[in-house]
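Single chain ahead, written as structure tokens, the form predicted on its own.
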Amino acid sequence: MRESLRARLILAQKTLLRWHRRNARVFSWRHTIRNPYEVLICETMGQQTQASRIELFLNRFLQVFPTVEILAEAKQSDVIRAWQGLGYNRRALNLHKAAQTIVRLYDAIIPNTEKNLLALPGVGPYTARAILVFAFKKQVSAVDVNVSRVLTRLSKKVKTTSEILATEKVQTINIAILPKRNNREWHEALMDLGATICIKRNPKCSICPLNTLCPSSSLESKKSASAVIKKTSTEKIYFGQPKRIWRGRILAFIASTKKKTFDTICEFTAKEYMLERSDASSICTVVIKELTGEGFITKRADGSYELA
């Protein structure tokens, strides 16, 4: 990294300090002193969903399962339960089998290494890292869309909104200016910048604090949100919505109560989301055989299902 680089960006830091002192998002598990199984819960509902739904979700599912021990011996239909609302079961499932890893490998403790923490299911990199700063105040770089966002521009100018650096390359800039003494701020501080001033689409550069430190101050005012490349996605599409959502839904509603038939699921889906009984019948099929297979939910004798 060039040396006036680096002093830029270390007094961009600074700066952006100061200005998250007066400004942090508030949120219930910002703590001076964080559970590190609590941050491994909330960046495990954080990997695809938003942090102001986190707020709503993490103490419910708290309150259900206090320990790792007590998530660790819970049901997995329980745990299933615990996390609706907050989409993409299997994230639940990897917390669920984590939970079990931690109890039998680490006598319950949270592991504080990033090896061991990858061994976890469902724990990449991103997340790993987060835990070590977060939880143990380690000095490591760990890299979301919002810091990748924030160090791209203010590392160049870019020239649509669109634009990031590759991860990597991120991680190097970030690595490179990390504070000694309040990693775990600033690490809250760029993703608070990403999360409201520096943000994908209109980022409001006129009232960032590091407008004069940016190369890419100028994306406001030239309204570069038209040339947003858009991402083309491979997920089918059933009567209007992605087969994730109804994912969801059939699993809520058989979560709801027991030994759902597949005719009452059929009827609940037409009658709820006004769709034909055939094409009802078409996408609980699809869903219902998905769900049975990859295990969150079981058939009994009697025809009926479950969660599994």
Second form
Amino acid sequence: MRESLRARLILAQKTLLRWHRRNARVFSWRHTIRNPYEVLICETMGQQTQASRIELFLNRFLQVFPTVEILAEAKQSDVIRAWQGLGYNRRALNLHKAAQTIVRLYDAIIPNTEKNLLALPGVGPYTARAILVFAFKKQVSAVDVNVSRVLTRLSKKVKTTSEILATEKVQTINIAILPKRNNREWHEALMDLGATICIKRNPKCSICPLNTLCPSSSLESKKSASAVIKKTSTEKIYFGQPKRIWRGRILAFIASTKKKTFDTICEFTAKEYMLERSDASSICTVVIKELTGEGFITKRADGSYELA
DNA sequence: GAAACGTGGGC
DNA sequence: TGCCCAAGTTT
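Same protein, different state: after the form predicted on its own, show the form predicted together with the DNA.
Expanding to the full complex; the earlier chain stays at the top.
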């Protein structure tokens, strides 16, 4: 990395850390999280989910499952129910399995190495490093989309608002400037700036604390000029919605009360979403088969379905 | 490496 | 209104 670039980034870092002291986003969980288990839950909830939504679920989840042992021993159906409304339900299954792994392999202690964290289901490169940074105060780089966007724009003059460096390059840049003592604050600062000012569309460069140091600070003025080629989604649509939407709806219905027959599920789907009964039946057939195969639900002897 | 995976908010 | 997006991971 060029020394001139590194020098500019270090300057930006000082400025951003100072900005963060007064302008950090206010989330209750930033004050109430007390241990690595809670960081694991919080970071998992945060995957592809707006941080403000964590607030709505984390407290309740931790009240029901206050320790990794309790989560490990919980019924899967209770974990799924506690997750309802957060989306990406597989995260709940993975979290449950991860808790069981931690209890069995690590004596209920959350691992503090990247290797062991990555081996946990649902823990990928970002979450593993985020746990190391936020729970263990380790001197490592955790790169999410905010960190990537901020460091990309700060490192080069980007042409469009969606331009973003490869994660490995961002890693290299961030590792080169990791502060020795304020690494948690540094990552929070990057994420807060990326979530509030250095946002993907219509970045607010005019009020950015780094605008005099940033080669991309002219981005704001040409926000609309940078027409981005939107790649058409290849996701298959079922009766007006992607399949995953139907999966979420049907799983929520099955989770809502006790057992449900196939007919009950079809009737609900048809009525609630104004489908022909035959269309509802076909989407329910597909989705129920998937949810069963993936371990979310089970078919009972009497033919009804319930959470696994 | 592309595609799939939920949900609610912003513009 | 409809599309884009958000503290990514898995296959």
